[in-house]
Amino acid sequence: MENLENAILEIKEKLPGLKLLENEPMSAHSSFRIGGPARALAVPSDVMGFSKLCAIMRDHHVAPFLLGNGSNILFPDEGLPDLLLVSTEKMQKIFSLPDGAIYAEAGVSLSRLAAFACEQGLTGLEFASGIPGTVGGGLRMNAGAYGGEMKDVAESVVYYYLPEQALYEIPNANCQFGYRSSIFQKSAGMAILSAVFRLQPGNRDEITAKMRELNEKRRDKQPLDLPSAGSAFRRPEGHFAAALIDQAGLKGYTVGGAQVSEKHAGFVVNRGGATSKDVYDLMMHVRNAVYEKFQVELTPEIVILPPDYKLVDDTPAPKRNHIDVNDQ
């Protein structure tokens, strides 16, 4: 705690223009609208501010927790009093490169990226137009929908390597993109700052129509009117999580203010006043029930903080005794 407090004091002294929110409720930075206060949330507006901030934190042996727009994170009700979070939400530069590619910083929303590509008459990002995440988060988890994934369009990624306090650019082939995974998840200390996207020329009207079609599908099938963190579980090999949950009779299952969506069983929604514990207990019940019925283990796609909640041991089914965010 002393290191953290000293780091915060130095940040205030040396980076007076940096947006630093102390004891900030994380419910304001989560699509779930759930979470108690973090000790501090720093929001640099550019790469220089980001690097200066990280240098101060390193000097005080404080590790940052990197945050995009909180669209797939469940923050704890009690908050994060020992944590300084660093958000890339203000890193919003996006422009076309001379060779026709698109450069976008980590804080650019995927919907804005897709819209920008459409304006340039470039096709390939239509799938991303309704994904509630950012470039940084989307690349980290290789976000995808309707047959498209970030790995299909990212040419290279610039990241800040925290242990060395240095910038690197990595080509797509070395990003180890897989289903909802990448090297940025597997290797600690790699903070995505920007990326270059390589797309194909297309007809603007056709691109617009495709984006409209996909977004209408989302509205028809997904509970977009309620706070959630997107798909609660990853797709297990050979199955669909939502179908298993539905077949287990869990659609509409409720714990406190949290509910398995009645519209789409793959979503957990905040019906109003849900706590982190409500969501966690609901997910564990779903996980156990699905395993008991189908012998299929569901892995959370939502990042659950902190990673030390104990699994509800009411069945012999689960193979793990907790959820590890390193699995995300």
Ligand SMILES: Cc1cc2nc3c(=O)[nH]c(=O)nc-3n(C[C@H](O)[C@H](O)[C@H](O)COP(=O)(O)OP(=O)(O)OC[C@H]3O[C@@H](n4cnc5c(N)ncnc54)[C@H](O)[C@@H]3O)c2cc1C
The other form holds:
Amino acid sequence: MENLENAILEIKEKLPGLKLLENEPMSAHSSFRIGGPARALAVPSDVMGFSKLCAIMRDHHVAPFLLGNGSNILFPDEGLPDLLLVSTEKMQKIFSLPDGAIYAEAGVSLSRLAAFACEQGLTGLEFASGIPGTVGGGLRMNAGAYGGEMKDVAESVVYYYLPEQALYEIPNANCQFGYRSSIFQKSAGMAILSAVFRLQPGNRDEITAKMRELNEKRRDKQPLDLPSAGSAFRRPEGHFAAALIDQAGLKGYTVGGAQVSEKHAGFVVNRGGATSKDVYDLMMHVRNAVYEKFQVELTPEIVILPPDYKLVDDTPAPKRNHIDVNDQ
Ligand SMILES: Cc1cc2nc3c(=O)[nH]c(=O)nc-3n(C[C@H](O)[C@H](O)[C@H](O)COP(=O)(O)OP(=O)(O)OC[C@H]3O[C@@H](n4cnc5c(N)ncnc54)[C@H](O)[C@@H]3O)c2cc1C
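Right, the form predicted on its own is done; let's see the coordinates for the form predicted together with the named molecule.
After this comes the whole thing, all chains and molecules, with the earlier chain placed first.
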């Protein structure tokens, strides 16, 4: 905790222009609308500001937690008094490169990226137009829908490697993209800053029509009127999580304010006032009930914080005072 407080003091002193929100309620930054206050949330205005911030944190052995659009995270009710989050919200540059590829910074929303590609008459990103995440969060998770994934369109990714305070660019082939996974999940301390996307020439009207069709499908099938974090569980091999949950009779199952969506059993929704414990307990119940009935193990797709809070045991591990980049 002392390291974090010293880092915050130095950040305030050395980076007075940086937007630094202290004791910020994470419910305001989560698509679930759940989460108590984090000790601090820093919003650097560009990559340079990001690097300066990380250098100070590194000096104090404090690792940041990257925040995109918060559409895939469950923050704890009790808050994160020992965490400094760094938001990519202001890292919003997007433009066409001379060879026709698209450059986008980590904070660009996937819907903006898809719309920009359409404006350029480029096809391949239609699948992403309804995913409520950012380029950074989407690449980390290899987000996908309707047969498309980030791995199909990302040519290369630039990331900041926190332990070394160095920038690296890696080609798609080295990103270890898999089903909802990438090297950025496997190696701690890799902060995605930007990416280049390679797409195919297409017809603007057809691209627009495809995006409209996919977004209508989404509205039809998903509970977009209620806060959620998308699919709660990953697709188990050979099965669909939503179908198993439905067949286990859990559609509409409720714990406090959290509910297995009546519209789409793969979603856990916040029906109003849900706590992270409600969501967690509900997910535990679903996981156990599905296992009992089908002997299929569901694992969460949602990032559950704090990092030691695992969905395999309902006793949360003790919180650490800080996350030391050297520990990870
Ligand atoms: C209604 C709804 C529908 C959804 N539909 C889909 C769907 O069709 N397909 C799908 O794949 N997902 C879907 N999702 C889930 C979510 O939108 C995606 O996983 C998205 O990629 C998360 O991006 P984000 O920017 O919100 O990440 P966040 O939720 O902010 O962060 C998620 C993880 O990524 C890390 N992260 C964020 N930014 C960076 C960065 N720059 N560098 C390194 N790590 C970073 C965070 O630390 C965290 O661990 C849906 C969610 C909702 C609420």
